[in-house]
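First comes one chain, alone, set out as structure tokens in the form predicted on its own.
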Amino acid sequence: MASAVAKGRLLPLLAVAAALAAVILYGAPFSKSLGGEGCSLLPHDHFWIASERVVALGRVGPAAVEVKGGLINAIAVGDYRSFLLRRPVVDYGDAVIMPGLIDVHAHLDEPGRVEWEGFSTGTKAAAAGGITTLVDMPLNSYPSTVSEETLKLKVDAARDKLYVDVGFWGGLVPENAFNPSALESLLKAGVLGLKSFMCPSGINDFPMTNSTHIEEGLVTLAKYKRPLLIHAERIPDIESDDGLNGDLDPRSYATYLKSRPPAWEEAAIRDLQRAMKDTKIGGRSEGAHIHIVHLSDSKTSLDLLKDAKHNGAKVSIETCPHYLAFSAEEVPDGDTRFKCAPPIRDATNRDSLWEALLDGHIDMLSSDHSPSAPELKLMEEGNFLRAWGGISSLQFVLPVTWSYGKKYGISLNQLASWWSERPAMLAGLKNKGAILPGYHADIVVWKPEEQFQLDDGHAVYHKHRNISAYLGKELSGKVLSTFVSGNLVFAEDQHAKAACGAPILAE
């Protein structure tokens, strides 16, 4: 990983540590005490951070974490204050120190559509939200990442723009699905896995696949033991009678719900049953892994996936904060900021998603940050059927998950599992996702109890703040500091002066 931390005397860090402790314990600002001309607001590569609540080693409690050369070097559990006497330490008081979030589903839209987002703005937003690693989707950028050549364009476009580490998914599309040499070339070039759509993606150079394409692609993926991420919606061969007709109001959210019913998710997952069986021990694509992205239907679709898992298929499932935070009943007509695919469904469905997440049937969370140019959201017209779909959320996913999950009794260890440990496993990131010796010092420090209003005065680093459905919400969980490979890349609404995140390519 890239590390360009300035090396100097450690004594000044004590002053910074005192200032940091002051802000945690007494509310005093410390932004003027932060230094560093390069990758880090703390210009040192060997220091300790400590708190009464460190999420590590399967516990939450007092501990200090030693950061050295970008890695976690040691963890001191228990009463750390006497142990750390005379050592350089940033004492965060009772703030939570936990593994940085890993978001395996984000659209950064570069190259080709930087007017939608971009590596610089997207990774700044990620850092401000406690996300230390992103995996970028292969579509919404132009060209889509479906070949070795288009991956190189993406990696080149990311150079010197990354405030967090970024990996890349490739695309499984009809043109490469039956071409093992083309897929192997893309995998050897470093994509962490592949992504496909079972319905039109809305992007011309990323056409949909069917189950046959998927079955063939999995055979190649099995050799590399990398996952296939699937947008599992398919238009059923026979539409139900409660579908759309010409009399429905396109500004009504109920109309949009009818246009994309749960039957679409169910049809796709039924189509995948043979492909899922192939991933079992002894199957044609043993070693491959099917990952269902942004599951919305908590009924039949989820039941089919639970059965597949129970029967030995290598399948994992993610859902997203917007499905856990919102319900169809509260989406205002004409407010196209809430449009996404699959849709946000009713409150009963939302509660069932939470139950499945808490019970372990849903494995992890992702943002599915899918921004666009504001004019594509058609917010004045409010036409749900024509507006671009996608929730803009990257900076807010940690406080959103915590704020809406508190009533379901979620724990800090569960949060770290859903947002760090399991995403790292999916993407094959062996030294990320936990606070352990030898792992990258990718860490978020945050105050779960601190409330804030996402109003006009709140700093938002997405390129287009006005398209986010979360604006105006009151949330709990303020991010104080974000470390990426030991670099303090964000603290107190400041970013490091240099963008030193690293591209992640599979070996």
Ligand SMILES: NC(=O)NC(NC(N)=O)C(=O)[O-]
Contents of the next structure:
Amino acid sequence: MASAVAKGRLLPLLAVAAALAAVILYGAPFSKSLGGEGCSLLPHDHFWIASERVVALGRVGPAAVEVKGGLINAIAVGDYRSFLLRRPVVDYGDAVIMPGLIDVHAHLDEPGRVEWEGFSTGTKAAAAGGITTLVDMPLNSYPSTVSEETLKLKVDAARDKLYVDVGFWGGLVPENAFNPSALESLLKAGVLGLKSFMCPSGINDFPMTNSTHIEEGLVTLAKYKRPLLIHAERIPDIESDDGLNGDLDPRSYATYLKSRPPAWEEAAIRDLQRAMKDTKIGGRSEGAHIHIVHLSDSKTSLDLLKDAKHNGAKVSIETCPHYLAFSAEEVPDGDTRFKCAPPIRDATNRDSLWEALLDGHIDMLSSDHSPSAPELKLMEEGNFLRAWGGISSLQFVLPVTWSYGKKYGISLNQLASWWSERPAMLAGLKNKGAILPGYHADIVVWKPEEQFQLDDGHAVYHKHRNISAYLGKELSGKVLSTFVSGNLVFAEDQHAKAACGAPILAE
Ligand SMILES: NC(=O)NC(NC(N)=O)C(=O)[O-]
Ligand SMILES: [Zn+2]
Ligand SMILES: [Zn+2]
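Right, and the form predicted together with the named molecule of this protein, after the form predicted on its own?
And the full complex, kicking off with our chain again.
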């Protein structure tokens, strides 16, 4: 098995344990020092972790991973046990060792709305769920991250509160879209890219943009080679009133579903045709990249995006676990925990989303963790039209993707691609998103087969556990350990004492 992987595939072979022909060792060129006191539950900065199922180098199999100074230093592929005698090693048996998840779409709501989530609880939940990096959305905090100054407020608010690494998206809003120097100062200050809405965002200081704002913003983004993430729903110029006449029961999920039809996603994507074309080689914003967040409509909207990609536009697509796990048919009336925008659609739509993900038309997954204060979910009243829209899911996305994906035959390598490799590329995170020598030792160790009930006895680190639509579900996939830059930040239902995650700022 070892030699099959080694054959000319990847990195230079720096050393081979001569006594053990079965072990192939890949080495890294440099190392970086670890964080300080209390950062890790493991008292070493040089150690090995090993298991029968390491997801690395394009395969899943027995291997040991050497972690040194926060980086992956080497990978010994094959029968590692005798090789590791007398070395500090954690042998995880048949648990899976996989790259940590990178969640490119989470709303942590700090500063300004810590009563919704906050950096501390949000990143503790991430660590407990095997997420090692997340990128925070520019809205739902107050103020929104739309300028150099407001980014500074974010970074200041995050100090000493991060249990995992956190990057930041900035906002593209009408106020800065036609002002390249304002956008440049935001980009120079370190946001990893920008995000905009094509419909009202629900947040006053984050107004929506039209396609002209977007086309202008992309020209500046092209210079920096950073992406624009777009919430692609737009109220069509002529709204059909299908089904929206007659009695509207705001507790009925059908009412909500009809209020945001696939035509909204389609209208936004049609409106983006010119912007997408501009990203092509030779186009006005060549070098820029459009990323469609949380795609729900797997029909015309997806077809239009597939065409754009096929014609050379630089476009990527994400969807979220809730669109893959749930269907409109099963959302109980009045259960506003399931309210999000765009909405969760019918089961046929869900199956087609899975198909598109498996076929590579959808590139990656994200949580779109968007909690609020519980009162705003109006759970007693159950009013879908007035409740806060957003699914609370951060800690659960790995077991959810796995549990609901099993019946579609997903593999561990696909999980690593959708949750680590592709998101790292989107966010421009070099040295993250894979278990490779020289990369950050950002790793999740988990047991896919272990089932658990997400009941009252289960530790949930989100600020508000009861607003999550996943509560009460039986899931498969228990996270044992999470490493961020070699620090064991979560293990056995415990977090490291100190919050040593790093803010990530683009250079
Ligand atoms: N203001 C929000 O957080 N909105 C979010 N809400 C959802 N998805 O329901 C989003 O990402 O659009
Ligand atoms: Zn959105
Ligand atoms: Zn969102």
